[in-house]
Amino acid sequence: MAEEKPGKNISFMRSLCMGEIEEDVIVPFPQIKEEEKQTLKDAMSTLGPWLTPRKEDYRKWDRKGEMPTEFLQEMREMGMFGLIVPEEHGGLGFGSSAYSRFLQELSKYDGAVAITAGAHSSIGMRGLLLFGTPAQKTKYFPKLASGEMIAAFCLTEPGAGSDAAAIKSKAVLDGNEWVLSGQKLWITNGGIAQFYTVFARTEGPEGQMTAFIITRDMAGVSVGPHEDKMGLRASSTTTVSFDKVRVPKENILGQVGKGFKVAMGILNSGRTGLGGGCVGSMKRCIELATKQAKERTQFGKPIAEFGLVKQKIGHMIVDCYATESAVSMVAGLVDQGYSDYAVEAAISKVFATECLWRTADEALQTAAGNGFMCEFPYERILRDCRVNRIFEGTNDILRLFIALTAMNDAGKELKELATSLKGIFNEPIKGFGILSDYAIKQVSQATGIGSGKIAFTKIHASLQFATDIFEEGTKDLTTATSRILRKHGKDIINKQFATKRLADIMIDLFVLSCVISRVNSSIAKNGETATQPEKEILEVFSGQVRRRTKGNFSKIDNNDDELIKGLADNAFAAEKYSWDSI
């Protein structure tokens, strides 16, 4: 991972919400660093042979519910558990881009592979690539490198899922060792893995949760039974459980009670794996659908020839370029050295899985009665994909934690302003004077008074209709954002409504940030003319984003939220629904 670097501690999402637009930060669009660019064309080059004639097992691995031990050895030797692993260390050593990149070939294929591959980089490894000592490093990272460790990542219990400081598992110091006890549940290759990256109750001054390295070989370490999924069914999911696991000191990974941060860390950096990811098997679907609507014949003609069947190509197209440029930047954030990227990586993660799961859908609409069928992928697509927008932090919770933390930057600028303005009135031009920039951006908009304006500087004039979109949609975050606030002050953490359309805005800009660099960045390397197609790509989303915005602004004041919830406390109390015809 790219080391941070001054001036690098910059979020472009948090400064936006404050009305401040860092196009530094996004512009350029982020390309992969030229040395790994071979190293990347050469690993991908591999899969085709490889996997391309497994298509039939992958259908059987799936009904069976298993993927045989002979292709995990297979996976091994294609070095399929060594790419991010340092180079000096027996790995590929890919950066974020060339490793969500690599993702993205992958999932063409299988999801199941796919995920089997990702989990251990993603998570399951990816807290010693971050925080381990050099020592924990040259111990394990050969043999992760090898596959000889295949890793897992265990923090979701019975009891704490999206809620991660709900953990019962605890870890006691006893002399010069940790004995850990509990149990994890749902871990995603827990069943294969020698390696685990495990988190623990460790209660004391330094805080309340510890990461620790277990390994299987461990006295206490058990794993239950394949669990029987919806999808990604031939993927390892066990239980995995700790009797008194004797840890030694060496293996605490990170610092004592800083086990959260930890956690954190994980699941933000490996999120472009599973971006990735979505990108690849959304670019397969398009694949299957074209083919599909291109040789099947309704009434005469190819349903290629559909405009109701045009539409949902057009829409999945757009969906996939939007998704590929966001997870693009979020890695390329990461691999120029970006800290503080949380909210643009739980962005990325939200709009791809869902994006995805509408691709899957309307794949499988367009193949309609085959699409149905278990003999062709579309239904083993849809399945494998439902689960990405539970796991790695389910959409519902990552659309808070969006909101959230922009409304507690504005907060303690709002604070700010109220202190600010008592004496404005009295000597307005002092009293601007003191008014924080946040406070300025505020009254700028509102009163148009003063030099609040925000706007891009860098990109190409042609995109104006764009940019005027986001701007205009900018400044309706920040006000968005100080009016829920004022609203709803303290008790905004109850109001969940109002932050998911927060949320809505943000993930909505964001990524129409990163399609205006995309585009941007093409017509500087490729001319106007050429960039055409992408240009359209970007006129269709920025319209939609336009939309979007406006009908979540819209609904900050006028909703029908107290209806709504008062419908579920009706079913909550009776348990059903309550209406019938008869």
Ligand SMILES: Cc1cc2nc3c(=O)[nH]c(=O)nc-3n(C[C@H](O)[C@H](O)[C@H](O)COP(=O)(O)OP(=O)(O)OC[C@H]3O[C@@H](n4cnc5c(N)ncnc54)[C@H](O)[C@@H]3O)c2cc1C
The other form holds:
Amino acid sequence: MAEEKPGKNISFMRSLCMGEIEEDVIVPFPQIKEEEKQTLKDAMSTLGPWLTPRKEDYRKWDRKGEMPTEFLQEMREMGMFGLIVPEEHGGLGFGSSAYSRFLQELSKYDGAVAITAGAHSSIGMRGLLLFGTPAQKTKYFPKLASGEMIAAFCLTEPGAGSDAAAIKSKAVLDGNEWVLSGQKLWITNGGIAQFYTVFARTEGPEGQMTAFIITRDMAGVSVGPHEDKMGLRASSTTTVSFDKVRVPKENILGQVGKGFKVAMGILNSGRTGLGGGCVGSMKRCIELATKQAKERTQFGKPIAEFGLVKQKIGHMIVDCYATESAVSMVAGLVDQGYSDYAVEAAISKVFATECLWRTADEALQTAAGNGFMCEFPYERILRDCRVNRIFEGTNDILRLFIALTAMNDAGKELKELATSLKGIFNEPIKGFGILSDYAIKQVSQATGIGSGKIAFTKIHASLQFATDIFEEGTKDLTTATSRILRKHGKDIINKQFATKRLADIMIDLFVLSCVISRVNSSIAKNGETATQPEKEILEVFSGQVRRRTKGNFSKIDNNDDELIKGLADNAFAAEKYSWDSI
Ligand SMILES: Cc1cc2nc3c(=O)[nH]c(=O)nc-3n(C[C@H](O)[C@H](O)[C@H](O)COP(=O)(O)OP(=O)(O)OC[C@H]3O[C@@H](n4cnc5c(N)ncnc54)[C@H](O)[C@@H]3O)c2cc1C
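Could the form predicted in complex with this ligand be shown next, to go alongside the form predicted alone?
What follows is the entire complex, opening with the chain shown before.
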């Protein structure tokens, strides 16, 4: 993992919400480090010969809901558990970009296999990488790299899903040990793990929650039966229970009371693994659907020749390229040592998981009847990818997080703005001197006068059609943020329809900035002619962004939110749909 570097505490999106385009953060488009490329290529090249012949097995394991122990052993031998473990501890030492790219490749074969490796590295042992002490790393990394220990992340509980802070698992200090009790729910790798990153309440002046390393061999640890699931059926999901487990003090991860920060740090940093997995599955869907459409003949021609089939494939390509750009960008930010990428990571998770869902659904539609049959992989991909919008933070909660972070920042600035304006009225000369940066940016945005970074300057001239849309969208975003805040004030927390709209504008703008940066770098590398197809993707995507952003913007003041809420409230009261046609 890259260390946080000086000057790297800027968030592109948080700055954008303040009206500033921090171009240097996203341009040029990040590349996987040269020194990692060969190791990555070597590791990826082992996957095809190993996993391609097992196509039938994946289907059998899915039906049975079980991954054979012999295959888990193969995964260990093939190095699937050492991807992000530093080389000095026996792993491949992949940074975020290489890791994300590797998971992309792995996900093309089977979702359950990918999640088993992904949950280990993305969340199970990532806390050790990010917050572990040298002694903890020396003790556990070699076993985690070899897969002798598989890792799991234990946060969710029966009463604490989205509201993770509501966990009831509790740890109490007793001499040199903590005594931890509680039950964790739906833990990926729960049944096969020996290393658990566990979150429990440790109420005290330092904070409410602490992260612990707990191993399976500690007395009081037990796991429940394999859950019968809609998708990812062969991957282990179980409850994990802790009954007065005595945990040595040296097993605390991070600081006592700072467990929530540890949990969020893990989830933010691990998102590029899930994002990479989504890209891999989308590429697989595109391969399957294009072959199917060329082979299947109806009305005397391959269905690939029909406009509505082309429309599906074309949109899949745009979604996949945009997702890949956003996920690679976030991974690049992590690798370059940026510390404040939580909003961007959340955006990439929401966008990637929704694009994959759409792509898998459209691929299945292209295969139609065949798509519905379990003999073909479409229905399994669709089932497997559904949970991506649920775990590691539901997309609904992440949308709230994305927009509320922006509004929190803007709220503070608006307060300053109010103070500054008061200053202007009280002391006209001095007052202008205390105009906050935010106010200056607002003025320069409205008038085009000023020195704020309100336009791209490093993007190839031929992409101006897209930078214009982005810059226009940025104005809409900052106007929307302050308008929503002024309208709802502190009550914004209860105005989720408005919050979601703002989040959707932010999601579109971030992904657009990633696509612009990527196409720009492609032009620099390959020339304009060779980049033409990518420019066309950008043309389609920027058009979509413009239409969606304008739509979201126009609904700030003109919407049917209250009517919709009323309909829902009536349905809650009746607990049913209240109409019938007879
Ligand atoms: C297959 C699988 C594997 C998993 N693996 C792990 C794991 O390894 N480790 C782990 O700790 N957890 C794991 N989870 C748990 C997962 O992270 C949770 O399911 C997720 O956080 C959502 O919690 P919940 O299911 O309790 O939903 P709830 O929190 O009950 O939410 C239900 C619905 O209400 C919405 N909602 C909730 N609060 C709000 C709000 N304030 N505003 C608007 N909408 C709201 C949600 O978006 C959702 O649509 C896994 C889950 C599954 C299904």
